[in-house]
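Only one chain is included here, represented as structure tokens and corresponding to the form predicted on its own.
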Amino acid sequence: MYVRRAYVREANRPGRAERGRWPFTVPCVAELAEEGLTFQAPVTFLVGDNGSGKSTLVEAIAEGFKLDSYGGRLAAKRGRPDSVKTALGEVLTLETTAAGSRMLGGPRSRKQGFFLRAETAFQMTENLGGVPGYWEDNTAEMSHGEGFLTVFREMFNKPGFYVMDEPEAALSFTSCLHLVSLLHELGQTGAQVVCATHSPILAATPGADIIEVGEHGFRRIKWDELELVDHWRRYLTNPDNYLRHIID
């Protein structure tokens, strides 16, 4: 593993005025600022509903490891100042392992990591095929799902620190299973993955640490105790139990 903990130093914790403003009004962000978040397994999932703050957390974690917050490898300039960070990223500190410290302190060519975020991944698959350091295949000619899987296979293939924000966005059921296989393999071969997801398929990756985020802040939980899993199980068993509340 490369990162043990994400936390906010005492000197950087938000004051009373900042605590009343986003993102520190989001329960999981507020808890992180006060208590920190530890990583206990090579693969960690942050699971929660829209607006729960999971994407805010993973974006700041990516920034803390000097990954491109726009999505991509190490912080690329892309015409934006390197100093521009999210409000949480500005104050977040990562406690790294010895391996993490060596990677961050080493030459750029030896740093291995990638941040995949759903909002920009489609554009990446259309523009980065054939670019040195990325993938050779022309993903612009593939379906979104095929392009995503190509990115996963080519960019998540070595021990490194990988951050994902809702990678299931373009994936079918079968493709999600392929990604589970990749995530499990990464965890077994020395990589570390932090992933925000809505997918009960991805969250079932063997050996993964699952953290549920919501109004309670965040808490570790077993897969079959996730609210997400419970809702999907009930819906697939009897959709009418849900649909009758939203369809006349």
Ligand SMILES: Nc1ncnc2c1ncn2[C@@H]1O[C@H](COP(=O)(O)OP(=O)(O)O)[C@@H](O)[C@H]1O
Contents of the next structure:
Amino acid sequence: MYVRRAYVREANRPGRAERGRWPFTVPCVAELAEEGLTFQAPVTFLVGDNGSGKSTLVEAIAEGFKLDSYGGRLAAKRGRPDSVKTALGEVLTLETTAAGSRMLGGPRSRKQGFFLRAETAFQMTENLGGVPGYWEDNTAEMSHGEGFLTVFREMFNKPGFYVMDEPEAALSFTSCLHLVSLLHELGQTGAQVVCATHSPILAATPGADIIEVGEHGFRRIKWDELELVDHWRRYLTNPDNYLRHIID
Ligand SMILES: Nc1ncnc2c1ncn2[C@@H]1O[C@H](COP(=O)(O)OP(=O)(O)O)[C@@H](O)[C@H]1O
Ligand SMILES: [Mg+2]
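Got the form predicted on its own; could you also share the form predicted together with the named molecule?
Zooming out: every chain and molecule, the one shown earlier first.
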């Protein structure tokens, strides 16, 4: 593992005025600022409704490790300097392990890791096909899901710090299962993954730590107890349980 904890230093804690403004109005961000968030397993999932703050968290965590949405190796060339940060990224500190400190303090070329953002991931698969050091296959000729899986296989093959925001967006059920096996393998081989997801398939990755984000802030929870899993179970058993409330 590379990152043990994400927290806000005393001196950077929001004052009363700031607590009334975004992002500290988001309950999980407020809790992070107060308590910090520990990472207890190589693979951590953040699960929660739209707007619960998952992207805000993972973006700031990725920034803390100097990853951006184009990945560590190309970040410098892509023009977004490290100094441009999100509001939470400005104040967030990562407590790294010895391996994490070495990687973060070392040259960019030795940094292994990636921030995969749902909104930009597909564009990225198109732009980076054929760039040396990235994947060889031409992902533009593949379907959306195939391109994603190719990228995942090529990019996530070394120990490093991988941050992902809803990587399941383009994936079928079967492709999600492939991604589960990749994530699990990453976790088993010394990498660390922090992943925001709506997918009950991904969240079931064996050995993963699941943090449910919502009005309450955040809490550790078992897969079985996730609201998301409960909704899917009930919907698949009988869609009408839900549909009768929304369709006349
Ligand atoms: N740059 C921003 N400025 C103000 N509010 C924002 C900004 N980005 C996100 N928000 C708000 O913060 C909340 C959490 O958003 P987000 O982290 O994207 O949630 P999620 O990824 O869980 O859907 C939402 O209410 C969203 O509208
Ligand atoms: Mg999001």
